[in-house]
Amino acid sequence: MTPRKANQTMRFTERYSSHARRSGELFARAKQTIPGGAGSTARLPRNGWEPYPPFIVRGTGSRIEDADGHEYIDYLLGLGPMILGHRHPQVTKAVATAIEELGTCFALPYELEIEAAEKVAAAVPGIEQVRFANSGSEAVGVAVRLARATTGRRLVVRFEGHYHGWQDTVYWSNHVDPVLAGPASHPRPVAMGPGVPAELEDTLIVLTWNDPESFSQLMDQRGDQIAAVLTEPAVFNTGCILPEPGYLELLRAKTAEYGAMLIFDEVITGFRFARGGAQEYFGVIPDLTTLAKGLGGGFPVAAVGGSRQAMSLIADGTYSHSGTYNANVIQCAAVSATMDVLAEPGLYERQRALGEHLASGLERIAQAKGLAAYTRGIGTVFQLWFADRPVRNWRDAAAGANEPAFERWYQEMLLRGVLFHPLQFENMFVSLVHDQADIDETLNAAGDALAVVAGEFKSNVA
């Protein structure tokens, strides 16, 4: 750490902790009996949330309140799931009745469990058949098995940058360091935390993003063993990088040539800038969708589904997806409802144009700043990338990121009653109820917060 950095540092440490006495008590409590002092590793400071994170009392709507009482305005929602907002009056009524009406969980199918399914096959224009689970990391598990046993293959293709889960055959080459990955033409999988079986090296190829030739060319050489393709069709674990033009469309058209799957983790993307998610917004239809945050209006709930064809294994019961908890009421409740609220007319192109009209106002008050800062995403989730150069993957977000501006500018948001995450590599999501004031108010909040930013990163001022 430089001394500016650390000077940086302690001075909003100083202010954070009279701003956040009390969730500092809290954290100190729950250090005790919780481990590191949070339920997730993503929401401890080792992943930005320094010096301890806000403890949170309520949400409603597009705003939250902590436990020293003060209010934000919420692009976290929950790391995505919360793309109604907090307690959305329509799907809580939902859920409320359904338990009251039902009960929650009976290890047997149910009418409302075919309501669900058949609204979420009519929303996704590549799902016939879905399954519901519990995880976006459980639904890729599930994804990823089924493709071999459709297959017969064992070779796993994934990219750098992009998150699938915590699960051992897929928890590699995320967030990696180049200098152990090897040459960005022809990376090595990295596994990404101690436990997870080096052997499983062997069942993956991992490459660079947004780099046809080097699918191309993997694809001809050994594309009759690989069962399957697994990305997400923008990248919203590294920031937001979009796909470029004709990218996807062309690992579709390798994968259909050599039987392999095609596989969209839509956890983040699935409803998030269009009702039938990414594959709708593109137009580009995989074998095999994972789907989860958006899904259940808040309530967790994920699912795998695709074609009657992709899904046959699982139809048939010569692949055994079980769960005690799939597809129990509370889920299915949240899905059918959300499904309804998700379909009013109008609602993804009012969203995503208020969420660009507050992406391009923080790009055009960073750059007024002098600051080298550019936005990117898709209206409803996008990242303010500190960077002089454009991003395309992973190794060009490692390279060319500032880091350090980036979280000095979450600092003084937070301080001006704006939440998102700490991290520069991941991103601002814009709920389908945010509205006009709160993006005024961001903005306003923005001129302030980024005028501290360009003071401290001289460097980076013109």
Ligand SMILES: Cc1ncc(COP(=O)(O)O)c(C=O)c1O
Second form
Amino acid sequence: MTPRKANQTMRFTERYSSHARRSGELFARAKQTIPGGAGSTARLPRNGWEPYPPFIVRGTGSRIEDADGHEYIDYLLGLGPMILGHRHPQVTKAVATAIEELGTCFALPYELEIEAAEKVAAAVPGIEQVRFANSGSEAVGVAVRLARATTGRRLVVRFEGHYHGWQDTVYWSNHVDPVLAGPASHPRPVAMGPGVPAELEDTLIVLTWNDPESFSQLMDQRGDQIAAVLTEPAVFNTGCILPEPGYLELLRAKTAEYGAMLIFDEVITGFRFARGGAQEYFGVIPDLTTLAKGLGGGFPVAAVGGSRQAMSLIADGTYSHSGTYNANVIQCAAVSATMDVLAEPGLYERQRALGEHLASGLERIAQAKGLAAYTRGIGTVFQLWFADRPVRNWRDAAAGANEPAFERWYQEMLLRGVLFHPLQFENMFVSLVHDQADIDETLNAAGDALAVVAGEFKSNVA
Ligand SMILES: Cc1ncc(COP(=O)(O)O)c(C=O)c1O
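One more: the block was the form predicted alone; return the form predicted together with this ligand.
Entire complex below, previous chain first.
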């Protein structure tokens, strides 16, 4: 840590400790019985929540309240699931009613499950059939194994900077050290933590995203050995990176040419900026789609779906997709009600415009303060990049992003009542219930916060 960074961190820690005294007490207590003090490693200080995360008492619509009585405009949105804001009345009521009238878990099929599946299939262009699961990691695991079972091949292609959950098969090369991974033209798979069997390296090919040459070359050399190409159709696990024109089409064409399955991991993009997800927005249809976050309007549910043909091994029982809690009543009630809310005509157009107003406003303010910063995204999800170059993939992000500047932006906004993830490589979510007043308040706070950041990061000034 540089002396300047150490100084700024110390100053923030002091201010935050008096701002969030009660959260500090709760964190100390939580550490006694919960490893690290929180239920996911992503919530720990080492992942940006320094010196400790705010403890939350409740969320309502676009706002969230902490244990110290502060209200925040919430752009973290539970890391994405709260697509309808917190406690959307229609979804909450549907779930409560289903529990009261039906039960919670039968481990047998029931009619509400069919309704939920029908509504998902009606919304997402690449889905004719769908199975429900419990988390995005689980859904990706199902899709990858199904692609291997269907093609009889072993190799899976994935991309640096993408995140597909914590399972051993895919927990590789997310925010990887470029020195360990080697040249961008031929990156080496790097496991993202201890405990992942090294042998799995031989089952993966890792590529640099948005690089048509390395992808075409690989497919032309080894396409007939590839079971699946697994990608986020727009990357939201390295800030926000959009596909360059023609890139998704290339993935589609080459996988079709060589009989590999194309898997779109739409855990973040599903229902986010278009009801039919990124596949509808970009007009490229994968063989398999994974969904989670937005799917249940904040309730824990995931899904894997595809054409009848792509799902045929599950349909005939050859591939055993099982799970005690799959398609439980809470999930299907939440999915069914969420799909109804999302079907409102004009909803996405309205919220994308609102989100774009916020994104362009933040970019304008940051640049007016002299910061090398810009926003990238699609309305309801975007990131403010503190970067001195365009970011097309992980290598650009690793080389060009000013993470300390982002951290200070997060800190100054938190103290002004606006909450989003503290790390540059995450993003800001705008729910379908944020409104103009939220955006105006956020832009007001941003004016002051970005002035502070600009004052501290002279070297970042264009
Ligand atoms: C694109 C993507 N895939 C998979 C996952 C894993 O989902 P979960 O955290 O529900 O296991 C995530 C989580 O952030 C994700 O962003």
